[in-house]
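In the form predicted on its own, a lone chain appears below as structure tokens.
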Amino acid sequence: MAELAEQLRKELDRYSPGGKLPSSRALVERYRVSPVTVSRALGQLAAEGLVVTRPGAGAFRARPRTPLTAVGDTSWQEVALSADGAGDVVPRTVDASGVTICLATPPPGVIEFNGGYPHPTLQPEKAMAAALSRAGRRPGAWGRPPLEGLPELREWFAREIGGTVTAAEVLIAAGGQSALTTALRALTPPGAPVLVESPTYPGMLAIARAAGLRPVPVPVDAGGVKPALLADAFRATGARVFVCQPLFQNPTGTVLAPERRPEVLRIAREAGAFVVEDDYVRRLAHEDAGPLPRPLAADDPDGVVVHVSSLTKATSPSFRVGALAARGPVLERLRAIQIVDTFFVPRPLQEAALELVGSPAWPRHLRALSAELRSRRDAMTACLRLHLPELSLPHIPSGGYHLWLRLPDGTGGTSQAFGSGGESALTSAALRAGVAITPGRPYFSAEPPAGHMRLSFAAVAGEQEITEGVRRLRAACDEVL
């Protein structure tokens, strides 16, 4: 199809604007291709605005469009936008920079150590395609779904969470980011403080600030959030929400220690507060992870936890199906806000999710993904220790898709900390060397204690690319460290 489209594109000059092209039958005979190929090639040219197709009449060369001269004056918007929210206690700021770092596609030839999703070779593309095909043939697949989500899919997520969580306490959401947005809007009014782990996921910080909330950091260590500091933060701020990732925390990769799990729930319950549990990467456990702790929601009879989970990380960036789970009156508020914001998750996508997780291909995919992530983690860890020993790797995770490294405290013979300015210099130098990395600054809601960077081992093509990426990073470090 692409070759025929290119050939027709070159021959368009033979026809005057508005002139009729040869019929589809003539093109089939001339180029010895199928009618479907001709139809797709003409469709491609039509999408480019080069031809116009008229049912029953044929295809015609498009007439050139007269470009419009922009004469408007948009300077008034500076006043309007700056006045918006001028009376808010906490100004609403929409800053997507911390998220776009992980979403943007690097230039050709640049190794993607900054990716937030597994490489296409790690995605179950055939299984997803088959699931989508089967889903499209289900009776009523293209109709309107229940507002809360398909009952069977809600039941599946409830079983995945475990404990006493039921399908009636689950809402289907359009991925984890959408679910987190709904949760924060439901639980906190504009201007309120919200407790967050430090460091934490930049996308959640962006959601909070866009809603006019005030993120308050609570430090984490090798065992996750520190309960004593969490209790202090609740008392000092009067916050009613704490957002956390108890399993393979982003970016540190730590797991909330067993003895801290009940403490976190107790502290929140005594503060009259909710815990938003972002269980974003449970299905990306490594082969050597061992038994995983249950979600906090599975051990929460009092409705303290609002649970968020998603299929996206284990499948594809475009497979945006997730879940919100809660019990008590808050569930109705979550439901109402989600309906107002998004109506519902498209039914074909929900049906495809059911087909996928119910197929034999799903557990096979998770096993293969688990083994491959462990292999890539070990390869990147070994390369970093060999070629970049000055970068500190305090924790090697047993799940997830990235490593969190601390940069040297001093550089160039100085005693100054390698802070955000140094991170920026290293990020730029790395890109010049042909490798994209994620600086640590966006992961902190306040001043960071040191310079950091996050390296993804899942977004690249394989171990050979990991080795080459670390080699390029070595060259970048030599330039700035």
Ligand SMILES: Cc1ncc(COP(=O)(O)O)c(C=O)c1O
Given for the second form:
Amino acid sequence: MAELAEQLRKELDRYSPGGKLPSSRALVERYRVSPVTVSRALGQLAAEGLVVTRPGAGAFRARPRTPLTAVGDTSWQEVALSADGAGDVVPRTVDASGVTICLATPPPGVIEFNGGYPHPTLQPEKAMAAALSRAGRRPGAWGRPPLEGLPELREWFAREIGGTVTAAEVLIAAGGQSALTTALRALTPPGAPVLVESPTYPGMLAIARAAGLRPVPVPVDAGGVKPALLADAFRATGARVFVCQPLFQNPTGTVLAPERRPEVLRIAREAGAFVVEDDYVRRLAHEDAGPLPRPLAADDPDGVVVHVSSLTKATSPSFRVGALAARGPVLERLRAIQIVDTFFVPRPLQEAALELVGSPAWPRHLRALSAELRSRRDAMTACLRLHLPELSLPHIPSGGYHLWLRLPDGTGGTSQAFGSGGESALTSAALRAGVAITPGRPYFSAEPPAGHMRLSFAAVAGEQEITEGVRRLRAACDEVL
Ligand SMILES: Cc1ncc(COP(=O)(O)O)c(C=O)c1O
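And the form predicted together with the ligand, for comparison with the form predicted on its own?
Expanding to the full complex; the earlier chain stays at the top.
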């Protein structure tokens, strides 16, 4: 297709602006390509503004656009966009940088240790394509879905959560990010504090800040959030929400210790607060993880937990289907906000999710993913220990797709480079060396205790890239150390 588009691009000068190009059939014959290739190539040129296609009439060379004589002055927007927060207690900050780090495609040749989703070769591409095509043919697939989501899909998510959660307590959401946004908007008024783990997922901090909320950090250790500090933070702030990732926490990879699970729920309950449980990588447990603890929502008769889960991490960032689950009056609040903000998740995608998780390919895919993640984790861990022993790796996770490393303390001398400025120096040096890493700073809502970085092993092509990426990181460390 690209070749044909290139050929046509070269030949466009033959036609006068507005002139008709040969018919699709003539192009098929002339270039001996399929009609689909012709239509894609013309589509490409149309997207570039070189060609205009008119259904039924054919394709025409585009007329050059008349340049605007006067360039507008948009500087007034700076005032307008800042003025809206004048009366806010907590200024609203809309900043997507924490999220785009994990979504951005690195420049060609750069090894992607910063990706937040599995490499295409780890995605169930065939199974997703088959599911989508079956879904598109289901009766009513393009109609309006029930606003809460397809009943069978709600049932599937309820079964996955387990315990006493029922389909009636589940709402289908457009992935975890959207579900977290709904939860935070539903549970907290602008200006309110929201307790967050420290460190935590920058995308959630971005949601909180964009909603005018004030994230208050509560430190995590090897057993997850520290209950005594959680209780202190509730007392000090009067917060009504705590956002928690009990399983394979992002970024530390830790799992909430069994004895802390009931404690966290009790502390929140006593504070009259909700726990938003972000169960984002349950389906990315490594082969050697052993049995997983149930979601907090499965053991929560009093409706303290608002549970968030998503299919994206185990499929593709574009498979934006997830769920919110909650018990009690809060469910209606969540439902209302979700409808106001997004109406509903496109029905074909919900149908495709049902097709996918019901297919024999799904458990096979999850098993293969879990084995691959385990060997990639081991490969990366071994490489780091060998080539970068000065970086400390406090926890080897048994789920998820990344490692969280602590940089040497910036206490003067040459290692000063690793203070918070050093973290960005290292990130830049790494990029120059050909490897993209995620610096630790955006994971902290207040001053971090040390420099950190997060290295993802899922977004790269394979173990060879892991070895090469660590080699490049070694070179970067040598440069800034
Ligand atoms: C902890 C956590 N929660 C939620 C999400 C959102 O993911 P998605 O919207 O693709 O489900 C992410 C993505 O990186 C994440 O790391």
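Positions refer to the first chain, counted from 1. What you are looking at is a predicted structure, and each value in this text was computed from that prediction instead of being measured. Heads up, when I say rigid core I mean the largest set of C-alphas that superpose within 1.5 Å between the two forms.
Q: Q44: CA shift of at least 2 Å between the two forms after core fit?
A: True for Q44: a C-alpha shift of 2 Å or more.
Q: Would you tell me if V435 moves between the two forms by 2 Å or more at its C-alpha, with the rigid core held superposed?
A: Stays below the 2 Å threshold, so no.
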